[in-house]
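Take a look at this one chain, the form predicted alone, written out in structure tokens.
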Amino acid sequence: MKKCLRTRLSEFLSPKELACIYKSYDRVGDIAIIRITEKSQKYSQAVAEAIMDVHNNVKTVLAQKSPVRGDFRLRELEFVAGEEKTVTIHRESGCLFSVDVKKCYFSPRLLYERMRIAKQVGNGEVVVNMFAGVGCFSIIIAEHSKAEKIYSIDVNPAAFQFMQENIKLNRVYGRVIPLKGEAKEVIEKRLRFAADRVLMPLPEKSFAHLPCALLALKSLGGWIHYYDFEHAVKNENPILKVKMKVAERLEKLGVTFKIPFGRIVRTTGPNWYQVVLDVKLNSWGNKINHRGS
């Protein structure tokens, strides 16, 4: 579809006007997201239309105008093209997700990764989704696994609403549960020892609530799906720098570990990178400074 797209913006722009236009961008539901530049906002236009010509099925283009940022983890986005609206319906691995791509955070791009988790869940699992969004590893892992519950926790107001939604539309209530509130506060006060599993999807949180997600687990021990982002230069490994600072963490907090698989998730930028490490903890009892940092 790149190759579509591109094939049809050389019909009217040069070689080096196509060359300060980003080649990816994002479809959410009958929505695109396209990233652009002071070089090629002029051509924000023609980008949209083109897109909606490739794709029958997108009904509106947004230009996203600023990294993504902040606690809710959003990103400024302006109208190009279409339908004005930024709430669609995204169809992901047999379920369905509502989402307002202004209110909250939604990247089509871990379609894998939400999948990989889910094959991972064992029958009878309890999991602790720390950074639920809208709810969609959640819900995933309901639908394609046989867990006994899903407890998912997010902040952002807007986020949990439309988690409560989707949690309606794919009809897993009940085994997945909302849970509104800062995910350390939450788990304190009602998921202690409670998971098999712990999913910690928000990687600018990830190293900070580490003692928070050890929390959840049970005593037995369990799984924590660790992310997190990490600069690597040539000859640098992301993986193993990110594996080097976790490991360092969990053996001051006093438990044994293995982490038996990594991998880059994406490329954020030049340089940069997002990282998954699936770790596994043995039986620690009662180790873990429930209040450690």
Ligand SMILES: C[S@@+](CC[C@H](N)C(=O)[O-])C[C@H]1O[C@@H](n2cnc3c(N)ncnc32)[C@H](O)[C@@H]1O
Contents of the next structure:
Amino acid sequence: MKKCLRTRLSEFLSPKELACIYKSYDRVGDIAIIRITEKSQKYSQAVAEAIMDVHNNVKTVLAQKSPVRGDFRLRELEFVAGEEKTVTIHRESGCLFSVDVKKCYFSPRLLYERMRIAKQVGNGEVVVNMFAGVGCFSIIIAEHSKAEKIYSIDVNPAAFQFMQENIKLNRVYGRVIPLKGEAKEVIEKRLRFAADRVLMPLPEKSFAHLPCALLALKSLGGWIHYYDFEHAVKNENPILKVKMKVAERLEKLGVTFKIPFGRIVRTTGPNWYQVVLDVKLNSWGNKINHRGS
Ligand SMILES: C[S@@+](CC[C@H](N)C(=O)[O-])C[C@H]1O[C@@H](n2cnc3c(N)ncnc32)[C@H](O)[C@@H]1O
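Mind pulling up the form predicted in complex with this ligand next to the form predicted alone we just looked at?
And the full complex, kicking off with our chain again.
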């Protein structure tokens, strides 16, 4: 929690009351999203007003009522204070993203990760983003690299619509190509052996979709940015656990590879981590076994 917000809240809440309030909140454009528990529910209005007091550019405060869930990765949101709306424009790394936070997945916390990937993309590369949402990774790559094309797939019609709007907003039309549908179907129909680099920013489904990511890669090989959730207790290394799981799967699929980099993107709960691996696939000719897909 920002220090000035804590100070503001301590004017009317006791230290015990303050202790039961979540320490962080997300800012998406001019919307703040707070998290409330049963205990802190009664303070949500006070927290919302304090946030708007401290940050003049926050116009709406929403409360997250459920974890992110379902195929579209959405969370239940409840209006708390300010203007009653769920659509906003978020600025990140010099790009603008129009988003309805109720109908589309959006996380401002992936800012560093999105730029980290964009910086690796080489001149003239073709990228496939299998789970593109409103287009954040794809548009940031278009803006900060000389990629030729970034095919951007999403199954959520609302996310697809906002992706189209964001492509126009950021003038990357013709380089970021929006594709609506299931990643597996779209790749099988249109993007076989198309990419130098494949992004899999959907930790819940990445493992199951690995054969499909391989299918999207050029037979010369290339990179896969693989995201997953992993549980790790003391003395366990979540990055190593994901590496072992992915390595075993890729070996079974008959490809040669290296995993030169992995990092924890964020902690998602007690002993739970979101991990990314940068996987370098070697050329495999036509030897790949896609029966596992
Ligand atoms: C965790 S979000 C990531 C969005 C985006 N990459 C970002 O950073 O904002 C995952 C996205 O994958 C989409 N999705 C889920 N299953 C899918 C599938 N089988 N094929 C294509 N998109 C899918 C969801 O609709 C959601 O927008």
